[in-house]
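Below sits a lone chain in structure tokens, taken as the form predicted on its own.
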Amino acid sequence: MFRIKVPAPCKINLHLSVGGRRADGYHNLESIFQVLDFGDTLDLEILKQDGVCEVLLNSPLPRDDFPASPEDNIVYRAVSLFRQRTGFDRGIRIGLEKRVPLGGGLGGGSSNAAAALGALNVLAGTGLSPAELRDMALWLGSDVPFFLPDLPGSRGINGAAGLGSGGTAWVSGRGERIVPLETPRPWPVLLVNPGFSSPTGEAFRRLDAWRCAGGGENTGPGREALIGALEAGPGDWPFWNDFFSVLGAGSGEEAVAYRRIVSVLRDSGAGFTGLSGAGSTCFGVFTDGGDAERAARLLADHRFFVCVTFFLACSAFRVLQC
């Protein structure tokens, strides 16, 4: 096999909630993660030279938004992590269709990490464990491991498929403890990113300093009725994510346009409206499509980034050429 082509589809948090910082300076969460049927796609060759690593990108979204240098792309680091634990030395040409908007919380990154080592893994043959890249998923991010694609082994709650690129899961610890769950019905979703970046240190340290000044924290049902909530329609789904509760605080700039695309959701029939990650997409979901696609031509006019899409129940990967 010399060339494959892997989807790197993209999440949303249904639900966040940030505990305390702990001892390793990560922080506590329990969220529910919701693959999309929007992302990127990469585009992985063998070439013929040894050692090289070559990452093409092809983008529509602003150039000054990506990395200077290409080594410090998740995915080149995702190569050079791959090689150094097989001693896989071919030369890799890699396409990358960047859609997802950089700095939304949408997992765009992470999710390229995990296509990059999954394709390497068919690419090279070296038929590394789930275990064995799950280890090096966490080693480049905490949202890492989510994505990896069509990993057997790992049964959910409700029976759910195994660990993979695609569906729903609850998310804890510092993100490395992942149990799937059933997805729900592919409920239309509109994405709306207001244009700027939220970066996930600067939302932590906000939320921190917030709390420290006497922000309350939100509080609300625990794991297992979250998690049967999601059996019902998004009218009614009690989920929260702490992150909003600061960015979207006040008179600033940044916290005026969250709160006018979430009433814009409400008002256009979103069941459920939230804010994924740590900033700055924000997020409708709708039981009608097309209520969906009025609300996308209504926040398109403010010029804000729009995708209507779809809950993900599975991606795989699709070999090209062989």
Ligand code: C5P
The other form holds:
Amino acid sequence: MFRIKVPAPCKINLHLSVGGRRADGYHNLESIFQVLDFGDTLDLEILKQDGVCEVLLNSPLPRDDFPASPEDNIVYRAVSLFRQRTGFDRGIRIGLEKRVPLGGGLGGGSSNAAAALGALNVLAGTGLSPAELRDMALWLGSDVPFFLPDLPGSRGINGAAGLGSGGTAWVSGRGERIVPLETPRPWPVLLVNPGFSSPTGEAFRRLDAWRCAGGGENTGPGREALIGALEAGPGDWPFWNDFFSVLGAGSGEEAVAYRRIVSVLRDSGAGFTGLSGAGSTCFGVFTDGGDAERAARLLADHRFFVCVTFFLACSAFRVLQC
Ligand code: C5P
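Please move on to the form predicted in complex with the ligand, as the form predicted on its own is already shown.
Below, the chain from earlier opens the complete complex, with every other chain and molecule after it.
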């Protein structure tokens, strides 16, 4: 096989609770990840010339949002790591259709990296095990293991068949402990990115500082009750995101933007509203797709990125074309 095209869907965090800072600088999380039917696409092709790696970006997003040097793109780093670990040195060209806003808490870059690793494993015929791929994925970023595609013939992550490009999971540790959950109904979701990014490390630092200064802790149901609540409709979800308490507080321009978006989502009939990851994308989960479309029209603003999509249940590693 010389060419393969694979999807790299994005996610939202329906719930995100952040523990204290660990000795290694990371924080333990407890989160419910939900993949959406919206994302990027990677088209990988083997080239005649060994050793080269070209990442060709095609995107409607502002050019300024991307790293100035292609080598800083996480897809490029995924290819380099794969080469180091496997010795694979055929030339590779990756066409990256990038639709997911960068630095928006939707896991776009993480999903790109996971899709690249999974596709390279197939293209190169290296047959790496899920454990070997997971190790590489975590090295690239805390959210990358969640997006790893199921491998043909494998039993998938944590022995659960079918966690592939899609699905719902309870994610803990730094992001590497992944327990697949049953996906709720394909609820409509409106994503609203306020037009600014929220660098992850900086958001964690602000959360730590806020807690040191006596900022209150969010408290709520424990793991089993949170997972059980997924069976209810969005209006009854008890989920929260610890980052929202910090990023959405105060009179700063960004905090005001977050609160305005959430309030429009609520007024438009969203059963549940939240912030994804460490920001900056807000979302509303609706029971009626028409309400989501109407809210999208209200929030369509030259600065905002809006997109109506829906929960994606898990599916095996989908090869779009080869
Ligand atoms: O792993 P990743 O590169 O996505 O993390 C970016 C930054 O976010 C880390 O350097 C760390 O500061 C913070 N982080 C954290 N705890 C996590 C994940 C990320 O503190 N579980």
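We call the rigid core whatever largest set of C-alpha positions still superposes within 1.5 Å between the two forms. Since the structure is predicted, the reported quantities are computational estimates derived from the model, not experimental observations. Positions refer to the first chain, counted from 1.
- request: Tell me, please, whether between the two forms the C-alpha of R303 is shifted by 2 Å or more, with the rigid core used for superposition.
  value: The answer is yes, as the C-alpha of R303 shifts between the two forms by 2 Å or more after core alignment.
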